[in-house]
Amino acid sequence: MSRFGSIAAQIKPIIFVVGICFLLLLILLWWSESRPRPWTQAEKSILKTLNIANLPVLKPDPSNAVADNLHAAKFGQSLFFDTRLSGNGKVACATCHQPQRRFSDGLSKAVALGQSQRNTPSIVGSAYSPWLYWDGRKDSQWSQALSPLEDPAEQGSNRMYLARLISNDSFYAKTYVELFGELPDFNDTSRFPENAGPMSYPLWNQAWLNMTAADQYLLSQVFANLGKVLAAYERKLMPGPARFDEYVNAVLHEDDTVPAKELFNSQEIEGLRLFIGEAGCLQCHNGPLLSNNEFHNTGLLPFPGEVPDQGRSKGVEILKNDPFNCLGPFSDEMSHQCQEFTYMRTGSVVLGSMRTPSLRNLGGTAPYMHKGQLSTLAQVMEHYNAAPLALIGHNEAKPLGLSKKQLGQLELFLNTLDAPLSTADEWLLKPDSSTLGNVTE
């Protein structure tokens, strides 16, 4: 035997048990991968505060009276769906907010009678927060309800015509009178002109200032609680528990009938390991319905050909100058506590801020952020990943550092939360058939 062959020999067996350690570390990294270490008690107690069975119960609305009543939520129900509030008779709340779509669009921003300025977000759980709208330029979500009403981008209409129109369909008048009381006779003209109203079109607006302060004060009345009756639907609109929720009960519950790793898979899991750790979501995204209802600027780009959007420093102004705010004369708050109104941070704090949305049934509410901006869960997390600085205020994130995989991990578990509803209601979701259009003759 040559001296090479006698060195080949000797070198094989070598080789061979080099080859079978490589492969034995394959299958103990593939194993450690396939069964994700065990989640700690202190991981364990951030798990329970994101799930959704630690949704405190809904609390009073004391600027609505109505806010819990059932026929007042179903007035509210088909108010929503009619489209006859609107200015052209095709806009209906359920226009932009879709049952389909978890109660949005789909579209960067609303389209109605014309374009809006931001992106529809979800009203679903919106209960919950002080603040409605991207900016938090209303406290209320009867005071929100309004707004649409009469802007011209939107439904288009005007308070005279709506009052009128209540007064004139026979469900929604029975309706209103049980819950308010008596309407004011609309058919006197020389009080009441066709068209009146604050905030719409010149013609209209003329009309409104014709009107005495009294009749202005009644018509604002019947329009704020048409507000209130919308948000006592509203109200009623939740998320229901998704898949996350469940693979938390099942990790909090060792015993449980279905085990979690049948639930999430091992990429899953470390989408949610960052999401609680080094991916820092929890700073806004906490609690059950994964926000934490503030506002916070992330140094997102302006839409295309717009100019930086002031966020809530804007919205502060309105909100405070708002005749249908917590403290104003058309909300039921008596005692006047309006806590978040009165301490709620203002100034260039906020400049470039906006409202942290709800995390839960992203599937289903793309595209995403306050104008649209970014059409794909990708996309968010590349940019929160970047944490580009801000054209206006100061970004509050910092770059995360995070790699693809990572990323895509954290994509992955977000899809977890997408849920169903949590209603057994079908009335909820459609307009009633039974209600709508029941015009005096």
Given for the second form:
Amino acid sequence: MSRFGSIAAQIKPIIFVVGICFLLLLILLWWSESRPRPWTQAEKSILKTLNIANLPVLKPDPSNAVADNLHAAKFGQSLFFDTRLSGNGKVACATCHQPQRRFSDGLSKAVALGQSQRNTPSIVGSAYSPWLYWDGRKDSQWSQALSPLEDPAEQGSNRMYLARLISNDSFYAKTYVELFGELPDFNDTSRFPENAGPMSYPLWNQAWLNMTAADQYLLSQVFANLGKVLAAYERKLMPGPARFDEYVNAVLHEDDTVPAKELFNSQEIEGLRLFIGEAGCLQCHNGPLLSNNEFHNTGLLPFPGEVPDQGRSKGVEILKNDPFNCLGPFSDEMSHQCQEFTYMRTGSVVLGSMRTPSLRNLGGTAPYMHKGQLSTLAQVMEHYNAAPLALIGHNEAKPLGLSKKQLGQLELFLNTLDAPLSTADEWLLKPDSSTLGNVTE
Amino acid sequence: MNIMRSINLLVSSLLFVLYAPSLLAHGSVVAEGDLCLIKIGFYTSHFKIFQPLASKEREFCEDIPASGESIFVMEYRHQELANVPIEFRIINNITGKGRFAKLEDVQAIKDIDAITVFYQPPTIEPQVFTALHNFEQEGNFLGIVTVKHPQTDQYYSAVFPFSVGVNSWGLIPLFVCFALLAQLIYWTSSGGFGRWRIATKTKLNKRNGFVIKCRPMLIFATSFLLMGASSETTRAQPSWVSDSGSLTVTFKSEINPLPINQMHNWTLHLQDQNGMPVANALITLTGGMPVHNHGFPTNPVMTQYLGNGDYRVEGIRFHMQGDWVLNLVITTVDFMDTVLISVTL
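Swap state to the form predicted together with the partner chain from the form predicted on its own:
In what comes next, the whole complex appears, and the chain from above leads the way.
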């Protein structure tokens, strides 16, 4: 008994020391686990490509002669918020593209005069995209801006009515003449009816068909010019630096005043690591705007009551036949280069594909996807994790096999991309009618 | 009596054999490997039905499990379908022929509009054909796809019977009837009735005669089970007939189901019309995804003849989901033949 007691007394300190060591090891493990692995040089160079500071200077739009004209932008801003540009006088561009929602509307599918076919995309940063709309059926901002004006489900107006509206409004008429020269005289009602325009109500369409080709051309030119001033305004809408960009700056310049760890928590860091690595998001969401502006089929289910949307494969056909495309008579592109248009991918390779949206406007742009099929980012993460079979064409995404925790980390990271626009506040409001025409900037 | 019995057995077996192939093909929609194909005259197209609200992206070949919103999709295999108007109609299956209804039965219907539940007028769809119908009721239907010849005024129609939400026993009741009938004929022809009369008189132990009496029934049961089993294996290991018709090719992948983005090897098996293995052939492989207009990411090669008509093919990798084709050129000292194998991942 006493012998056993002496052995126990000898062993006690050893057990104590081993125990302490074990505890220390556990603490060390926990500490190293909770401390994110530092970024490798390769990862840092990827992060750099996503930084908004690396957004290139916006190239001129050769198809739009007034794209960078300040007067045109002011004119466009007024038109953007003007509800008179609609069939019932109640719908403006800003009805669906709401500044406080990153120029989107928070609906699955847009609702104006009727319900439109797809989800309202944000306009912010869209000047960088060679393609507009989910299916890329427009190849310039100015051409895109024309469609909703005449779409019966959207603003439901017609180009004859709009041209008259411009010539009867003193500010609009004055600015128009300064930018584009004299407006045609619309007083001759035998040549120019009250309402006329193709692709709208049968009565207006018939009136349009009754016009001479020369008058149709005159009218379409005025119409196209309205698109061009709207585009001049929309070119000003640009995303601002987000917490993500601050973090990247801190990571890249370690001597910066704000240390990186104060900007991102470990969950967000792991989310970013997944984003640029295992989750494969960069395949489509790359560059400072986090979009490759290309078309991809990601196997989304159709909207209830609808057949699967063919997306780009139909968009290409519409674009080819659009008189307002880059090669058309209303484009200011004189050299007829239009490389994007000339070399676009067509046919079954793009079946069911939609344009990759920028991830810089996620805040306020839910529900997501081309028909707003997914209402939360969590659902979007689950969708890409599962990568289901596409009903038409082929889902280009592959199942990721990420855990719930990892999907949560990705979502937390995506939220760090949200930021107010870099555009000055005066551009984000309906302009005060008393200041119309006073171009200050 | 023995002769009678043999003839009886032969007839029953023949009936079964003749009957069996039509089990796998319902009208114009047929399963080929893992794919579902619709044949409209000389045109062929992939065919699938979805119920996205109920079962998301789950694909059905013909029968659909429940009423409700259903989407019919045809992805063309014959590219000419992209240029011709396609008309689609769904009618109540009142032909009385159930699953065996054919175009003639549809043509015999006087007022087709009265039983039409869905009609999509002829339209040209350059990429893919889609149609949506919300089935309000369960039941048995016929789908009719009509397509014009690209040049002439000839029209081709495909008719495919399908059920909506009918928990069908399939052909089992029919089989049971056949088996019972065959059993009855056999029993009567082999003097069963007489024996039964004697047996009832002499209280003979009937157990002895049970196995003999039930022989055709057992044969049917076994062949039915085998049929079921073989149709299962057909799905897992489909076979393809060469372009000349003289060879049949099957394959076994060392990884099942076929993996994506993973290099793996196959064993190809070649046999001739008589089911004999084809030895010492040279096989070259090319292929890709016709829908995506791209080839294989690798260059698979036949590396070894394993004997018994088996060939080892190495270096197969599929880099995305979808429909893939492999073109095989098979050369021996006697002949050269080609086979097109299609698989869906």
